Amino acid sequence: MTDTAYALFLDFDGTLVEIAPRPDGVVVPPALPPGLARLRDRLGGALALVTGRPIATIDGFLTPERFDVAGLHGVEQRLAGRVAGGDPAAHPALRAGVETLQRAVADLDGVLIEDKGCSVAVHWRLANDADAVRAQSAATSVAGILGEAYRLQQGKAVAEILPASATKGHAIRAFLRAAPYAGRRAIFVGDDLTDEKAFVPVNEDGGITIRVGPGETAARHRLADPAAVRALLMGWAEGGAIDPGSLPPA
């Protein structure tokens, strides 16, 4: 039976699988897509990875099922398979930046520069604490080289610079306006400080909000860990209530 209430937004890293040491060590746990691909189809289409990661390392992690994606944090955008954004020509100025910032850590052990194309990100997970601090300080310097057309986006371990007019919340609200998922109350799961900036308008936009993980949240609900929204959605996946008023308050 389709649910049409209700619209399903998902972050990736950190909700939907475990955070790596690495970004590409993420371990997809076979069930999940296919499982994804039964919710969508009960939602009646109305479901969406929105992620700092590029569509096409999410479809890489998801292969073979193909879903609707909010990438690099609504940069590009696919939609009923159209895919909007994305082009890294159109930042040149980002561009240069990014050989800058490489230039600037190759020297520190464990800090690894993510290029997305249309965004970078300097991971230091693996990093000493001087290290970490002088990869966040060459992230801060770049971005403010670029000027305000850029903004710099912290995470867990992880500085994004990334274009500033790219938020989780607008994309979220430009898919709402769309076909499947327009009429429909958001639901939206996200553990990360990318999620928390888009738990508000959602909140304000009379949606559900879940967070993942300990930590202040604007969300309204929470779950533990990755683990507990894979048995959630898989729940819902197949045939179980879609009742997310009722999950733990945050």
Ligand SMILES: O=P(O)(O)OC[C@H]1O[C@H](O[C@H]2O[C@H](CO)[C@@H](O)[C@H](O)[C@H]2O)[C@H](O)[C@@H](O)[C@@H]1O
Given for the second form:
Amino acid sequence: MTDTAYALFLDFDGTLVEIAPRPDGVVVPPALPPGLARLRDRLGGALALVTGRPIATIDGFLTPERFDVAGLHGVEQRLAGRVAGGDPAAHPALRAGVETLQRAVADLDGVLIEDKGCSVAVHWRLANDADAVRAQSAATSVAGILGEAYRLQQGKAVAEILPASATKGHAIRAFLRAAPYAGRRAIFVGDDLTDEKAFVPVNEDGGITIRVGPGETAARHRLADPAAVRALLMGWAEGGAIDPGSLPPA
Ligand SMILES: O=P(O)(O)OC[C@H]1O[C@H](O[C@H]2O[C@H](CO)[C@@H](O)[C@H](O)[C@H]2O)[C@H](O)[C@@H](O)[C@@H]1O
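Previous: the form predicted alone; requested now: the form predicted in complex with this ligand:
The next block holds the full complex; its first chain is the one shown before.
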């Protein structure tokens, strides 16, 4: 039977899958895509990924399934197959900034630039401490040059430059204005600083917030790691009671 009480919003990295040394190194358990699809069906379609990744990258990880997605922290959205936002041509200043960044970190070992079209991430997970500091400084400097239209988003061994207006909180609220999400109580699960910003509006709107992993949080509930998230979601997909309010407190 369709469950119409909840709308489920899921972060990807560090929430559905474990953090890997490189952005392209994440391992998606084979049972995850079909399990999420079953859960989406149970929720009458009200399941979306809300992620810093591009929609196309999420599609690649979760193939052959296609989900509703807010990609690039909300810069682009796909709802019921219709895509909005996410045109790199709309961001000429950022495109120039990506080139500046690439030059700035070219001689830093273990620093990776992830060019996502309408945003760019500077990763230092594989760098030594000194190069990590240089990478952060390069990202801060380019974000400063770009000015108020863009913002710097800190994450796990990463800093991203993206359009200032995009946040996961706005993205979730936008989904909640549309069918089949409208009128439901949001559940948002995330692990990172960008997710912390979204926990606040979801709490304000009466939703349920779940932090994955340790650390201070605005979320009301906590799960230990992505394996615990997957176990919870797969249980719901198989018909288990959806009672997120009974999860452990944060
Ligand atoms: O919003 P999310 O779905 O959590 O995406 C946030 C960023 O995640 C990715 O970077 C993080 O995961 C990588 C793979 O595990 C890891 O190597 C990196 O250190 C982490 O910061 C992704 O590469 C970014 O584009 C996302 O914005």
